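Starting off, we have a lone chain in the form predicted alone, written out as structure tokens.
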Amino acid sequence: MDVTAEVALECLERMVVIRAVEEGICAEYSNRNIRGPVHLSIGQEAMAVGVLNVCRPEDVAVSTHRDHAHYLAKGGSVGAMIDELYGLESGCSRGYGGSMHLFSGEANFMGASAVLPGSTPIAVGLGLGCKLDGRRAVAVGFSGDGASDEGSFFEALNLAAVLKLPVLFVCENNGLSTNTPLAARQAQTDISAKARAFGLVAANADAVDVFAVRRAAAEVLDHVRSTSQPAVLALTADRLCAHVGPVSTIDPIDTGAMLAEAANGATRDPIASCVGAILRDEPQLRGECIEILEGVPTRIAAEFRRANAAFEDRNAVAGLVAPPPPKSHTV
């Protein structure tokens, strides 16, 4: 690791918060109190955490339909997000946005676009706002590799380059647009090469390693701040969940299993990878790692119980109950 123990544990805790929230969604969704589509980030937590950990509080961020990790990594309230999933007025978007439209003005998380690739041109607008305000803030726009199939993705890169805007475009490449592999959709699969065609600085990182993401993000952010020129950061990781719906291909966090996976060094789980890196360099932090792995899910589960009770109490007053799922519905 090239970070302090404090930063390493902060990155681990933020990733475990994201994982625990999404595991909570998986556990609670079948109760039908959380409605609407949800797009999970299980396996991709290091992308959001690695980038946003080196951002400044005044930097602004915008996300996609898969926005849980970005909202939480930017500092959005856990409780307000969970309330939003239940459609409560105490939610971060007052219950109107749901999973795909989280917002936190306090954290400078400026929302998300469920339109592909709506976040990319929005990031250009945010970057223009930063420039016109004379601030040193950077606009960070997250998108998936599927966004780079679209013309507006290239238009956004071009306009940001022409106007010399402080924008960091982060492409989260999990290799799939819904379920179609990148190589089946694009003749040139190197996202960075597309960025360099517009004269943009571009960097790559394997997002299994949160610290590698952090290093790459710090480098390109320094470039954007010092030159007021846009840049692209292309990250690769595995999406360990379905494209949409509360379906995960991995088991909920189990401390013993996580420590064993961390020790073997061959994991593709970014949380296990982070634990492994910490314990290799700072073995005395084993107790702190265990406390995070065990304590965070317990706290998140309590938040879900609180929000679920509030949802049911509100609906009881109105005489409403969630309808049972149709027989053909397996969730």
Given for the second form:
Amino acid sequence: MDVTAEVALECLERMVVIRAVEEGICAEYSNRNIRGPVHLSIGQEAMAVGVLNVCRPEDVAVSTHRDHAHYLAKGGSVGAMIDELYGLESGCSRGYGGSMHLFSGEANFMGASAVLPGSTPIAVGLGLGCKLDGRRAVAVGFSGDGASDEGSFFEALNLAAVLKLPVLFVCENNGLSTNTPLAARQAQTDISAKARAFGLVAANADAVDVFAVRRAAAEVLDHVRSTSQPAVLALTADRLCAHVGPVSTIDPIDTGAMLAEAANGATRDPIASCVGAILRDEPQLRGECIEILEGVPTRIAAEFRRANAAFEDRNAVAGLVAPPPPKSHTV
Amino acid sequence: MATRTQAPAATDEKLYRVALREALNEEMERDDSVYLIGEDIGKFGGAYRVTEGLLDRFGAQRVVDAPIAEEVIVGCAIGSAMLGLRPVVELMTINFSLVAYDQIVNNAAKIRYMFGGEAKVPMVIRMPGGAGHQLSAQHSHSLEVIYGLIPGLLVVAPTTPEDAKGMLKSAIRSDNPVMFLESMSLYNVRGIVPPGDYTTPLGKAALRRSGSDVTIVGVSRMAVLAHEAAKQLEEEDVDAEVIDLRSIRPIDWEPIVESVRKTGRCVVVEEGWSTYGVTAEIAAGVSERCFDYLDAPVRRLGGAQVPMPYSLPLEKASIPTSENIKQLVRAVVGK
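Now show me the form predicted in complex with the partner chain; what you just gave was the form predicted alone.
Okay, now the whole complex, with that chain kicking things off.
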């Protein structure tokens, strides 16, 4: 671990917030008060947290359909996000956007576009905005490996390089575009190599390890900030959930199980990996880790209860009747 | 092309393209957040020379020569607009805008609404359309309708130098994405441009000629042809009223409805395909709003339902002419 105890716990806490929100969605979805497609970030928390932990508040970010982790890691309000999932006016997009279109002007999270690779060209414009208004901020454009199947992904790399814009393109490679593996879709599967061919600086990191992501992100961000040139950061991790729908492929956070998994050096769970790294280097932080693993999900569950009650109240006032439950979920 | 009765001083008349350039110049002068991006707009001055001289005046940061990559040009404009800049995109023709259609429809048009009003996209996309220069199938279409049908966009098509300047200034100051549809055939049209800083509102049709027998609504350059046709029909004792639609989205129904209630007859003309076209929308709206006042069915005239052919006689046969408009008007008024 090459970070202070404070930063280490901050990263762990933020990842657990993201996981707990996703687990809350899984738990609540069957009540049919949260609707629409939900693309969860379970297994990919370290990508968003590692990168955005080394960003500054004035940096701007933009995301994709899988935007929960980015919104939360950029500092978007947890309550406003949950309200948005319930379609409430108090939601971060006033109930007009839903899961795939979270927005927070306050946190400089400039929303999410859910048609690939829509937000990657927009990230170029955010970079141009940053450069021209002289705030010395950086634009961070998150995308998945699927976005790099599309042509305008590369138009974006090229234009950002030509115009010398401070954009960090973060390509989150979970190896799957919906359900089709990367190797079945791309002849050259090394996204960094393609970025270098466009003249960009590029780095890779294993995104099971949040501190490895943070380290790599700090390095490329330094480059972007000091040279006003774009860079690509290609991150690899597993999506431990369905492409879409409230289905996790791992168990909800349980402190005991998480501490046991933390000792497994080959874990693919970035939260277990983070706990493991902390306990290995700073065993005295065990109490703080346990507090986060237990306290955060409790707080998030309370947020869901609050939003659920507000949703029921809203429906009562508006005279809305919930539709009958479906026979099964389509995932 | 000027329609004033008194011959104006030569200095008052300007080319449509020059009027556009003046608008860009003045708005860039007025507001540092306005910048231009497009293909060949800087050093080369634009495919239709609208942006000539602006690179020298404002520098490469504000007049951005972009790669031939329409999707990212528009995406870049959107992102920068979200951070408070006011991009004016030039696409070489409306036909090429199809490459950027996803960004325009899925992002530019939707962002303000989709994020509950928390973000806005103040941008303009300028692009010429229209045929008549033997540019063949992929450089000649009008396609106004594919933007007209998208909520979240403002879509305008000015036909005079005065409107070109005033409406472009309004478009740049608008907080919503504006599709600014120019016509290749109008760039060299001359007309009076009022001196000084003025704006022309978006969303408003213009009455070009008063008449009592029939209302002709023209879209883009067809409004100019409709005006010519109406003047010629005078000799045949047909008194046609001409409305220049100017705004394709939103449609300014009030003057159209008022006119048709007066004349009882309506002909709608566009250069694009009329099936599912702008004229189809106007005809449906007029029928709904003026049914009891109509003395004849609303008639539509549009371009031939083919990809634009290259050969001169074939191309001429594919674009509505003032003669075609006169024929249809005669049929509608029973002459």
